[in-house]
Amino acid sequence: MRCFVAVELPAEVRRELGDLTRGLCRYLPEARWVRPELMHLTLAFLGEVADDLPGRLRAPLAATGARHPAFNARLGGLGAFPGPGRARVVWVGMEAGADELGALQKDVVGALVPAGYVPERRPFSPHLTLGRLRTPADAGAAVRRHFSGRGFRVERFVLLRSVLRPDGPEYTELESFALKAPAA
């Protein structure tokens, strides 16, 4: 099965992603966007991985999880990789919550490694995928729009199976794990 780490965004922070592609459309027309309820930030993509592997898992993420306190976060700035004037992917960043967010995410690929996860060579970049392009683009004009979402609560992360369709990715829960709530 296909599977990846994430952190699931509340569903009015999707909407509010939601207004913003298509708000973005106008200016890239041709880009595939991301629909909202399949929106996400990503800590670890596995692949295929065995069947017995999600349960393998289960004690090291959730002992990731217990080292964590849950955090604030909020979405904001835009942005295009490989860069605004030749993009093949349109984001959004963090304003808030990305110091906590690059620490899970590294302690969530040192849990997977022993199971023989490869970690990618590129630095974890926090961000959200909000669309894709084919053939590169000038996005110059939608990334420098102002956006600055409504902050929101991460107080756990999921191990999501994900099932290719012909109208896009399927995702279902297959493990949840809590971040440590805060001292009261």
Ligand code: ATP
Contents of the next structure:
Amino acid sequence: MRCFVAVELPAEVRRELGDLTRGLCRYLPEARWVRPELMHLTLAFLGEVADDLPGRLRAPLAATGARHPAFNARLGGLGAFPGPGRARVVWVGMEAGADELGALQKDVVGALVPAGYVPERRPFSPHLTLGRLRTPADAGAAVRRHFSGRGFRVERFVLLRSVLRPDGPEYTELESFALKAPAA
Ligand code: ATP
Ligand code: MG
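Can you switch from the form predicted on its own and show the form predicted in complex with the ligand instead?
Let's see the whole complex now, leading with the same chain.
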């Protein structure tokens, strides 16, 4: 099966991101926008894995979650990979919580490596993918738009299964891992 580890978003945040992408459509008519209900922050993409892998990851990922306190986050600031002039991916960055997400991501990768995960070479860049372009396009005007989302709390992360269907991916939660409750 095809799997990845991600942080999910509250419904209100996905709703405002849906409003955002509807506003970006006219700048990039060729882009395929991610459906708001599927939006998430990817921590690690595992790709095709054996059916028994999720079970083997349960304990190490639970231990990882237990080491990281829940934190506040906020999405904001638009950008494009590999760059605004020849965009293939249009994304929204993080105005708050990027350091905490980065620390969590590093530790998640550490938990996946013993199970055979090969870490990406490039450094983790916290972002949420809003849209994709098959043919690179100039996203300069799109990413100059101002966006700052509402704050939300990150209290867990999930292991998701992805099934790619002709009409888009379908994600199913396999496991959910709680972050540490902050000391009272
Ligand atoms: P589609 O491939 O149809 O555009 P998708 O990318 O949303 O759909 P998946 O390909 O299963 O669905 O990817 C799941 C998540 O993992 C997405 O957030 C995606 O951006 C991320 N991802 C996919 N491939 C990679 C990769 N090679 N490296 C890093 N992240 C990846
Ligand atoms: Mg993909």
